[in-house]
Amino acid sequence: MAAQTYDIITVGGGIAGSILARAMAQHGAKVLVLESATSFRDRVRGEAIAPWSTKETMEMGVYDILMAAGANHLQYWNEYHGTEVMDRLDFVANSVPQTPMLAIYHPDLQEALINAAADAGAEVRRGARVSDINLSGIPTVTANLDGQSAEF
């Protein structure tokens, strides 16, 4: 079977990849997106994303994305001692960018932008298993998907 070509591919739709694929279609390459989670689920890591990544999110276009996706505004950061606000940070009024952190569950941030990447025409091939990537010669990436061998 030959392979399918591709601008791009990338292996794995997480927040890089699928932010990556986004920029890249939009642009007019041919991506592919092989993400092996069928659906994300949600695992210990940050839900936060800083002030100043908050105002990345802004250049990078997907701000709106992630507020559609259920992004919260955290203006405040607080440090209790018991039940008594010991301290408040304003990331607004105090941030170089002068905006607040975001706050998203982590699924739901995943979930946004991988469909954002497949909205703004990449190929999402989600349960997509990679098991090899070649470089020599002409870059191929092989990957289980459904059961069978595929060659991109």
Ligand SMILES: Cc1cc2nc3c(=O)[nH]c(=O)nc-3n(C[C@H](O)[C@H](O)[C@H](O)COP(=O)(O)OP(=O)(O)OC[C@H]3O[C@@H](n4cnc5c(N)ncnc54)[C@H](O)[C@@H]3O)c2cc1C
Second form
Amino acid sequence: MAAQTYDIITVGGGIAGSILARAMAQHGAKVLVLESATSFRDRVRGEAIAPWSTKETMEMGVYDILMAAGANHLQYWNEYHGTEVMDRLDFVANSVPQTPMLAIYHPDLQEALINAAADAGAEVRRGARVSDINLSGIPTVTANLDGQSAEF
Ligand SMILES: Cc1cc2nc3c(=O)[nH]c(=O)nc-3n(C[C@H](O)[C@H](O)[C@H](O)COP(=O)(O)OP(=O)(O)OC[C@H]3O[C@@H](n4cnc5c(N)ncnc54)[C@H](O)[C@@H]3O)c2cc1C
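Could the form predicted together with this ligand be given as well, to go with the form predicted on its own?
What follows is the whole complex; the chain from before opens it.
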């Protein structure tokens, strides 16, 4: 089968791959996202986005997408002794970007971002497990899709 060609192929539709794919598709690149998971499962994650990263979500244009996907503002870091609050840090008042932390369930975060990449025009293939990347000559990516090997 002839290889299908793209300007950019992101291996994995995680936070990094999906945001990159979205940004580049918005700028006119022909982008393919190959993501092995057909649905995102719960993984052990802290699920808190630091204040300075909240600012970056705004700069990258994905803050509203995360809020629509169920993100919550975490404004305070409380330290407890038993049930008594001993110390409280106000992120909005005290962090340099003056933004709160964001908290969001990781599978919802991934789902929202990979859908945003598709909405921006990136071609998204789910259930596509990349098995090889060959960088000699014209770079090629080999993936297993529905039990079949495909080259991009
Ligand atoms: C225990 C733990 C707690 C954490 N807590 C926090 C936190 O509180 N706050 C924070 O900001 N960060 C936290 N992190 C870090 C954060 O989760 C990562 O920085 C972030 O997920 C990295 O994003 P990514 O897109 O690079 O990779 P990932 O999120 O890992 O996404 C990679 C994607 O690639 C896909 N993939 C992998 N291999 C292939 C393949 N061969 N073919 C196709 N697809 C493939 C996967 O299915 C996945 O969807 C934590 C990490 C861990 C492990």
